[in-house]
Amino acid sequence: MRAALTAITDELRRLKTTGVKTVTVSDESVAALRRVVASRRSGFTPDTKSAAPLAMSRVKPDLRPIPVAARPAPVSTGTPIPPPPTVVLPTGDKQTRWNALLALVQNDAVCRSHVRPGKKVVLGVGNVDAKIMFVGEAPGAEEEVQGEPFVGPAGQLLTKMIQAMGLQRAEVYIGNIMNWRPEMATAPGAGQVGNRPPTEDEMRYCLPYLRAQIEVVNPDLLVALGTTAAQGLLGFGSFKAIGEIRGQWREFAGKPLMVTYHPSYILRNQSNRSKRMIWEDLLKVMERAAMPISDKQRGFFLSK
């Protein structure tokens, strides 16, 4: 429950920084929150079964899903970002080249200058022989601590989505465009609360490192998770809202690219309708990758 509330709080803060002023919440969600507040006042632990689950499981659909509006340009921190680096990797097998890339990123002066003390620069993880590569936008609080992408609540949900496809997380490759968590102003001595989307200049600087990961892994196809990731790969201004292009095949670095919603979309909208939209995109990925698809998988998250 604490992880779910933290994820919701972070997402609301992030939406606020992008200009979103209102969100729609279902009656069921309001009732669940009231039960949590009441249980805390009475000193009892809330019934986690009555709260919205994090997993992509079958739940009662919300009748008023939260809309996803086009996100305006992120706010810059004012720190100048230099031109993108030129990434040159040594010859050798995939693991040797990936290890060299990791060393380059960890020692990149620009990346290191944007990481707070005690936090880590983040590179992608997974199978260097993966056929499918998932791409997000930037590390969050948990990711900059562990130095690995998608390990927080959204990452845990992504793992469940991958498992629903019939794969294990270790069989795919997961990365972000950004190698550091975009900074936000904090009080002296205080940690950063919430996240903001990276600026175009920030993503442009880190893109050569993502291209290098694609070059090393050489996946059959890519999956962009969320609006900002899609903008970073396809170009800012290439679309107004992710709804225009989600579920469509595009191309990046010579690879087929599927655009879908970020897992955090499900964390704030538990309707079967929303889950089904993302799942239909993943079914297209499975078909393109020539993966077996059972009748049960084809029927996931269809409202009854």
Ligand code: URA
Contents of the next structure:
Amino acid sequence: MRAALTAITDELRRLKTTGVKTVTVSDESVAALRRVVASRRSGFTPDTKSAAPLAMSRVKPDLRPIPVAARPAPVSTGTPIPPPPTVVLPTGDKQTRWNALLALVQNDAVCRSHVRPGKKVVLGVGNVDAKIMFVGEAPGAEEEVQGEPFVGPAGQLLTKMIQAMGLQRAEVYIGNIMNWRPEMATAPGAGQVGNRPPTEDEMRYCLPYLRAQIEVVNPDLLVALGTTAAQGLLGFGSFKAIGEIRGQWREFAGKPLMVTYHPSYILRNQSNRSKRMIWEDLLKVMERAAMPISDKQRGFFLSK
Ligand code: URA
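Switch from the form predicted alone to the form predicted in complex with ligand URA and give that structure.
Let's see the whole complex now, leading with the same chain.
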């Protein structure tokens, strides 16, 4: 892998010397590169030595919660979003109902109209008998290619967080507020670069699909990952900054809801202190789910 990265860097340097100023990279290639970089640096491993990469160890992390107002504006592409759908599922076992829900979402004309050619509408993934359901924001570049939530860098980190809890990814359920990647204007022929938070209308449209997943899976507990997930579940304007409500139990659809930071917060602040904040929220989830917690787990990320 190192050799492949070196070859890419060399080629980019060579192109630069020939006067090339821009190169077009497909979403798939960006996704593959991000996966390599993430696997090299984004640990949620409770190992104090590897907690912060060398280059960051001299930088004081910015641990202030990101105020809602400071996030990129959720600007839509202008397509009006119709009223939310009414989701009616067949009777039957959980898997039958979930399969029907998947078909509904994948055939939803509004969802489809927001997905670029070759990209996918994304429903949640995981165990339909899960006790814990994580809720994120929206699919990103990798998710809309694979059609699965949390498979990019933030997803790999979420998987490590789940493993630190003593669970496997396949034992929990992972969903998103949104079923499509919120579009941004892109140069003709180029793939979308970056993400924007969904608008209130976009979230309102997709929410019935999330409610339906909660109804089918019927988890004991929900965990909202980040500001957008918390806004989607608790309502726009229900808090100013996620720091105000993270670590607290709320309620959604009759289920206890823990609000914590999005894993991408750790990708930006790879310090034990920021990992510990999320970890403390997850310890509360483990306690409420009556999961065994070892002394070792209780002490994860305590050192500075
Ligand atoms: N971030 C999210 O909130 N959801 C995903 O599926 C991927 C990244």
